[in-house]
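Shown next as structure tokens: one chain only, the form predicted alone.
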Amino acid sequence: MSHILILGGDGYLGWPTAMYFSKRGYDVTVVDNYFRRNACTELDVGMLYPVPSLIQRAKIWNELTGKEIKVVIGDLTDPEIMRSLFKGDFEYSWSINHKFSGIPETVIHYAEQPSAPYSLINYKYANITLQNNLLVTNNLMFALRDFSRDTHVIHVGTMGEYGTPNIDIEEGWLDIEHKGRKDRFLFPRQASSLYHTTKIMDTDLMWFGVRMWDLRITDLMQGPVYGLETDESEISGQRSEVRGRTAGRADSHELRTIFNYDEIFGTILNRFIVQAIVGYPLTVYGKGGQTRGYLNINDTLQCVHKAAETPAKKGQLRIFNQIMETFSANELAEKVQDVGRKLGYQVKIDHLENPRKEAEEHYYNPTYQGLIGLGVKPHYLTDEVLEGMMRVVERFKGNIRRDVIFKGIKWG
């Protein structure tokens, strides 16, 4: 199978990335640098679970299946570094062999800086967003013309980008006539946080390489993802026959992905949950009709590799909605609430003064029909779904630090 590189490999995203496509036989390569765990630890905000470090997460993937992820350690601002994963002359942090794999087919373009309200904290946290963001995206822009034009490169972005227009919100791109000309452009975009803006910036670098240099990239327009479960995180809980061994069942946690419920690195589904079960009034800003495209961590797993399968040409920039299912603010707080009574938890709702800047009633309706048509079966938010993250998260209720939950970190 072909060499997968992920940038960004140890993040919320980016870890069960690395176990899919291992697990179905991808020669696969992380690379982090620890930013988000690091960001963490500065500004104090807990995770539900402690997360073995990239390293150890390799070698117990291995030591249960057998396979490989290999592992390097590196900031992907130095453009020397990114262009060492092209040339080979670096050394890596963990494999077996410690044999260079080859140019990329495919590389997943994760190592971003990924919260709106970290871009917001201060003018500092700002240009750590803007620096990190852009520099790892067009230092991977330049090795791509210098090194393998025909590398293909899923880059995940954001629904963000295009803010809440009242329009309908296309797959990246927008017909216009004007003055009885027509032309195809990029989807305008009104970001809402300096995070959203690099993304927007990204989504420019790319099509500026695409349309010089002949590149090919996928753009995914991503909403907010929620989950802590994938059947590769699961394996370490099963019984398994490991070196000789028997592996017990477990509510082992050393695989599964970070998992933040705090304001800043949290998404608000994933938020809404914890604060459910620690009884938490769930943190509804202003009037609660902010609406967004939503989806399962599957399912971001699942777009991911089906744009690996069928990559965009050469000279292509090709953008879908990685989204599977809207909901505001309003409507995911009452489904928790619902299923949260149901378990026996007295879930209350509370209406903040909104910190953010943003509609808060507003029209919704993007397009997202691309990724779905490419074989992408979605996992809704049903009550299933939400009762089993609930149990999940029952289990390390100890853990929850209430300080950290919210702290209003305002846009203004």
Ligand code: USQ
Contents of the next structure:
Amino acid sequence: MSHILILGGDGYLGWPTAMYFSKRGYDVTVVDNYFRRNACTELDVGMLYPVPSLIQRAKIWNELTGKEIKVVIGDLTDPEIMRSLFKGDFEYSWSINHKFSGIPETVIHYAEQPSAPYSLINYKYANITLQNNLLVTNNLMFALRDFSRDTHVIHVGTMGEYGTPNIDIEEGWLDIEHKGRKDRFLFPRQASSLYHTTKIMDTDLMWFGVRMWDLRITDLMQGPVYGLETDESEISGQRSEVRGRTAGRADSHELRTIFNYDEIFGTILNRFIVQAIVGYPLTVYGKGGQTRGYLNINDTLQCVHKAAETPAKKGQLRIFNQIMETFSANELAEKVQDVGRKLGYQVKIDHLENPRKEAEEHYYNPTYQGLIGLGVKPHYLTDEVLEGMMRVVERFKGNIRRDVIFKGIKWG
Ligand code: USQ
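Same protein, different state: after the form predicted alone, show the form predicted together with the named molecule.
Starting with the chain above, the whole complex follows.
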């Protein structure tokens, strides 16, 4: 059984990824320090529903499927904790037999502060973002150098590394001809937040590790993700039935991922869905021409799986653009408005003064064929998908806090 280590296994993507691989027969270990949950508590931003601890979720998963997701609670900015995961001299926070699964064949690295607005609240949050993201990545590079150069790392980067250049965006690399000579370089990167800048720096650290130590790394340049259900999270409905409760009640989401709709940790489409349900005018920033590449959370899982099945070669930094389609903020708002209206919601669209410093009208033409070439089958943003999200969110309407939807953290 292939051992897969998921760094940041409690987060929006980490926990669904853990269940996805566990269901497919991988031996899964997750590590997390509850950074995201603690930040949500500290900043009082709320979540759509309460989520059991990582340890509780691993126990529920085991109860339902008989499968084991091993849990380590620890802070990966501590190099000794990172190194212990490769040496085996650590304590599981939860596991059935507490037996080391061995050096992982694959590491999926999500253990980062993921919010652009968080990184620009003030210098303190900027420093937390820089320290967390860069130390975790650097600790991982050195652990690989010292204990396991064959392990394949899948890192989730961001399309925001490229910014919005006035030329087509390639998948990671650009061939340059200069004064009659040619070479291949990382595609120019110019992020508009400090969070996105740490992802550029991650790419540079990993590219260094590949050049110096022949590491094998896949960097996935992901766009904003939407969605709250995956096949595996829906198993939890069965548990409610087993317990004699009605499936679909508020207790049937125990394996569902962390879902934020606030300005700091919520991404645009997830936010718009919640706003539509609670009658809050959709918060389009500025002119709304900001265009990004989007993907369904189920496609994140497929992409990471395909990347794991076909690892990068030794000494290769392989980069894919992980998006399935592009939309402007206005297009997303109009889609949510249309579907909301069909469901009986009066959805208004607002254009707020943009708290961010970003181009509101720009050229955007990224290439994103690589992952589809590996066999990923995209889920597109259809009316049915939007309706499905609204149907889930409306069950938790009573939990939605209007005061956290927009605070206006200024970037400029
Ligand atoms: N936007 C609005 N209204 C909102 C929220 C966002 O108009 O209420 C606009 C933003 O101004 C931006 C776009 O929507 O132009 C996307 O914003 P977002 O908050 O959905 O995404 P972002 O801050 O860029 O970050 C998110 C994730 C991050 C990931 C990134 C991918 O939080 O972890 O790396 O998406 S990307 O955007 O491609 O860099």
